[in-house]
Amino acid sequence: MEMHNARCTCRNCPAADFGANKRSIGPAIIACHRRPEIGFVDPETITFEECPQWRSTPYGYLLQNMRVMILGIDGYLGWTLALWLGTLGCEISGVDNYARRDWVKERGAHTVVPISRMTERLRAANEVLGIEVNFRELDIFNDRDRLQEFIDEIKPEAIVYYGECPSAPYSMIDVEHASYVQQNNVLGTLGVLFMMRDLVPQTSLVKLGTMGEYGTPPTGRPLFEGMFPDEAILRWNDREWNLGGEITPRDPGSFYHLSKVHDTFNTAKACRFWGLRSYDIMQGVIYGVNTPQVAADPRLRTRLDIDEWFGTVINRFVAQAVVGFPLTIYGSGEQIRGFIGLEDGMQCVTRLIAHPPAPAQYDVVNQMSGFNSIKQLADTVARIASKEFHIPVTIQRVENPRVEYDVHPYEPIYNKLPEQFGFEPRVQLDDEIYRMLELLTQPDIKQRIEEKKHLILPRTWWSGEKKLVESLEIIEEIKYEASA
């Protein structure tokens, strides 16, 4: 089967220098930073399949020793991706200011899966996996000059942007937290866009957004992949317009989600203004603890949070089950969200890195492998914990501190990754929940959950109230029954 990016050409390649056009009055030509011996060529003449600089991997052709910079490399996703790409032969660099560690500590919590200091992580990556990571401790917003120097030094061929605060509750605490999230996320991204314009305009930006940008339209309108499809028609007052290619409406559910919407427009306009190239990933809720790399050594583990600010729903439910804490469903539990396993998320990003957009192209993918209601997820965790680990589980409805629809239609469109980039999900929900239970029931990790389980119930309300949510009802108790 032909690889998804086999027919991409120099037009897509981050090593192509389109500045050569300034010296030509004829058709578009490029020079190659990696193969200067070929001189000036038509950007459509050489495909990735034909170019010796692109080599075959399970995720498509990938530039040999591709220089990938990860912004937010110490986080749940950033560290996992660094190890993943490093084993594929990429040259990894990255920055972080350890803010995620500080945000969780501010809540009085900790990652329930112990993680090492960055110095120990880097040493273990080299010893166990043979990966060298060029790391700098810096703040994307406040250390702009240092980041600019680092980008100029590395000249990355892809930049993966994971350097934002990812928590809706954190952004809703008060004006200080809301302002910080907006500044860190929106202005940090804006600064990076300007740096790319000035230093590495040919580099592909893979930017993490969220399915939460779209909200949950009560009309049931499909959640297209960022832009309306070509055949989308608006009819009004006896007239009609083709909406194809226009950015779809957004209905973000928090100040965090609003920051992501601002990013969407800033990134799309930067591509239009300056000819940058970017994928915007509208990611579903990610879950899990396993990739071959993070499981290779305890020092390589990535973090897993369960507190009310940073604990995403499946990760939190599994931890709650382990210590006998009722699985807490907000409101009705009929809210529907998209989900994707950690390893599948890494596969998707790799496929996007391997298939850069053309210059001036801004594109959006909805990154998920399926969708479920919160109640369905609680039932699944309870079933596996009870049947496979003999853990009795209670499911409990509590007040919903958020402002969201309890019951709503949900039709996400997520065709691009499988149809255009060859993505096939590998992580099955039941299997990953089982792996999580295997890890989280280890005595030392179970003890870490016990120590912080009092921080699971939310007390951060979108209304501004400061109180612990109250129980509405116990809706299910599941206990293991030995087979006859």
Ligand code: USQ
Contents of the next structure:
Amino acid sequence: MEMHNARCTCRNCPAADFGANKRSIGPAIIACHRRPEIGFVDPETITFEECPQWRSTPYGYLLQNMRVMILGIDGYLGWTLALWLGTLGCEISGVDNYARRDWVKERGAHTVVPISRMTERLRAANEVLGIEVNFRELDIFNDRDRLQEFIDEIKPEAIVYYGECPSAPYSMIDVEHASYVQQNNVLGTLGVLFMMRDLVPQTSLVKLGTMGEYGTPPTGRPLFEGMFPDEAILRWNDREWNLGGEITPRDPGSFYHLSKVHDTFNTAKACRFWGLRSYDIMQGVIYGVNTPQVAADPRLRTRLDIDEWFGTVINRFVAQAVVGFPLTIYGSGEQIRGFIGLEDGMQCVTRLIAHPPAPAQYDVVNQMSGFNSIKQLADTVARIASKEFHIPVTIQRVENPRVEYDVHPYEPIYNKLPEQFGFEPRVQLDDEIYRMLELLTQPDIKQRIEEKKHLILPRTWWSGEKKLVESLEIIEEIKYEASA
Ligand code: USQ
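For the form predicted in complex with the ligand instead of the form predicted on its own, what are the coordinates?
Below, the chain from earlier opens the complete complex, with every other chain and molecule after it.
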């Protein structure tokens, strides 16, 4: 079967130099940074399939030794991606200021899967996987000059932006936290857009947004991939307009989600103003602990948070089950979210890097592999924990400290990744929950969950109140039965 990016041409390639012959009049021509010997060519003539610089991989053609810079390389996703892409032959560089470690520490929590210091991580990546990561410790917002220098030195061919604070509850603690999250996220990204304009305008920016930008519109309007499809019509007062291509309305659920909405507009405009290229990923809630690389050695493990601020719902439910803490469904549990396993998230980003947007193209993909209600997830975790691990599990409903629709229609559209980029989900929810239970029941990890059990019940209310939520009802007790 033909690879998804086989017919992409130099137009999409970060090695194409569009400024090569500025004085020429007539059709655009390019030179190639990687193959100067080909001279000036029409950007549409050579395809990725034909170009010897693009090598076949399971995720499409990938530039040989492609230079990928990961902003936020020390986090849950950043570290995992560094090892994943390194194994595929990419030259990895990355920056981080260890903020995620600090935020979690500030809340008195810790990653329940122990992770190594960066120096140890880098050494282990080299020893175990033969990957050299070019790392620089810096703050994307505060150390702009140093980041600029680093980008200029590396000249990355793709930049993956994972350097934002990802927590809705953290952004709702108080005005300091809300301001910090918006400054770090929105202004950090804005700075990078300017750097790309000045230093690497041909590089694609793969930027992490969130499905939460859309919210859950009570009208039931489908959650299109960023923009309205061509056929969308607005009717009003006997008149009609075609909405195709317009950014859809957003209804974000926290000051964190709002920061991502602002990024959406800043990034879309930078592509429009300066011809930059970007894929904005609206990612569903991510879960899991497993890729072949992070599982290869304990020093290569990625973090896993389970506290109310940085733990996402499936990861939290699994940890709660392991220590016998009743699973915490907020509100009715009927709220529905899109989800994606860690390894599937890595596959999607790889495919996007392999298929760069054309100049000035801003595009959005909804990155998820399925959707479930919170109640369904709690039931699934409880079933696997009790049946396969003989752990009795209780599920409780607690007050919902957030402001969100409890019951709502949900129709996400998530066709682009499978249809245009060849994404095939491989992570099955049940299998990944099983793998997480295997890891989290290990005595040292279970002990680390026990130590932070007091940080499971949420106390950050969207209203500003500071009190632990109260349990509303115990809705299920699932016990393992030997005959089952
Ligand atoms: N929830 C529970 N019980 C819990 C934790 C969460 O019922 O113990 C519910 C929440 O009320 C919410 C849903 O589960 O309805 C998801 O909550 P979450 O904390 O797993 O995820 P969220 O706050 O939405 O944020 C996470 C990531 C964020 C990403 C987002 C994708 O932290 O970075 O943007 O997932 S999305 O949800 O699609 O916006």
